[in-house]
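The chain below stands alone, shown as structure tokens; this is the form predicted on its own.
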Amino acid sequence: MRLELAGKAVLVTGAASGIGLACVQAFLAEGARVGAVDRAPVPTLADGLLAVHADVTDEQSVAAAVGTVAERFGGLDVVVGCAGISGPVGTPVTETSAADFAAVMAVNVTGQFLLVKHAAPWLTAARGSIVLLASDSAFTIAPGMAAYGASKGAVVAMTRALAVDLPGVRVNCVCPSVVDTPMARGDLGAVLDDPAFPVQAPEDVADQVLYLASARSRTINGQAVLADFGVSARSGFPA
């Protein structure tokens, strides 16, 4: 399929690794010019890639971030929101400090809202897109995750806010279940490596990405697409 992607400016936070690093270098083979930013060095990979260092908790960082790289490509025509943090894994909430929380919901939610905001006028002049990274998390939690479940659950009725909100602009998120990237790796570790627990890989969720940033997916809005191999759909129901 021709994602006619060639030449778009694109703009994705959390660039320097796991899901955002696949994004930027997926969108790269298809002949985007993209602006890659994060708070950690952006690997140096081709021509087109422009490395922006910024903190998306930050809104004047988030503001000059968006402003370069929509002035030296003219513009913008997608961008993505991968910036995030897990934040406690495995902590009961009665155990989980109201600093934990917020820091969480600073980066994966008012983040993702900073960006959306600053780069809104860009992105209704080219009639763009915008793809939020959530996860599936946002649907079905495991123990001691509430913060990440919170924040996620979030992205996903903000995706649905910011469709309304922006005429014009496509508005969706990506919702997969666990994905092999150094985050994951630091909270699982070797659990990712057992055969019978079903893990993406970055590039799973960069085909995802791109499609709903591309104009083949010119009918979906303010959708949250769940990638988990099916495990949502099965019933509890013991039989």
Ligand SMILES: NC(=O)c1ccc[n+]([C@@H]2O[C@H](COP(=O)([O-])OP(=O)(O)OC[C@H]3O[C@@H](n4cnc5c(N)ncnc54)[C@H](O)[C@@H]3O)[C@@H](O)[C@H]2O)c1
Given for the second form:
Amino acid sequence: MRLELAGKAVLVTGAASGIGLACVQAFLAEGARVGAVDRAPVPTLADGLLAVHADVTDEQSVAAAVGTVAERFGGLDVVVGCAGISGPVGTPVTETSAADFAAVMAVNVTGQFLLVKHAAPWLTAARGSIVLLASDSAFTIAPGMAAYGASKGAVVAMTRALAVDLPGVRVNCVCPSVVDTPMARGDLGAVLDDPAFPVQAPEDVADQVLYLASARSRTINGQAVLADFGVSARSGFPA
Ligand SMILES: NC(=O)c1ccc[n+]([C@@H]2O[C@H](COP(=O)([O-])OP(=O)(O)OC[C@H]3O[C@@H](n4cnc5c(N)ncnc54)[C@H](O)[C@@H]3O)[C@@H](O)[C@H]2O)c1
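Take the protein just shown as the form predicted on its own and give its structure as the form predicted in complex with the ligand.
Whole complex next, starting from this chain.
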């Protein structure tokens, strides 16, 4: 498939690790120019990479990072919001603090909102594309992850709202099941190595992101793409 992303100006948040880093590498491989935004140091990968430090929960920091990337590249064609945290995992709701809940919402929801808010003028000018990281946890979830599930459900709903709010800009989100990244390793550990447990690679998600970022998906807008090996398709019917 010809993605025709060569020369495009791309900004990826959460670019220092996991899915964000895989997206950066995939866009660079297509010949795109990439602004890699994270609060952690981004690996030096290629000449086409511009690493920018920012905390997505801080509006001034996000505005400055978007401006730095857009001004260096002369615009923005694609924005990918990967920055995220899992927060409490396996913690009953009765034991989840309001501070922990708010911290997850600040990164996973407000962070995506601020990114789109400040990138929108550039993307509107370019008739560009936004891809946000939601999760299958917006639809089906393990016990003890109320904050994370709420945040990812919000990203799915916000994706539709943004697609309506931003004429000419396509906005979609991806909803992967467990992906083998430092986040998932930290939360689940050796479970990821159980061959009976379906786990995807960061590169699988990058493939979904690049397709949605490219003009090949020009008819898809306001959608949540659930990629979970079909697990959620199965009912609880005992057969
Ligand atoms: N790993 C999974 O199983 C999985 C599944 C579905 C969705 N996701 C989502 O994919 C996205 C990427 O997750 P990952 O697994 O690659 O995690 P990761 O921990 O490997 O990478 C997340 C990156 O986000 C950055 N980040 C976190 N908070 C930030 C902030 N306030 N400002 C700037 N950068 C910040 C981190 O520094 C890190 O580089 C997240 O939104 C996550 O919720 C992950």
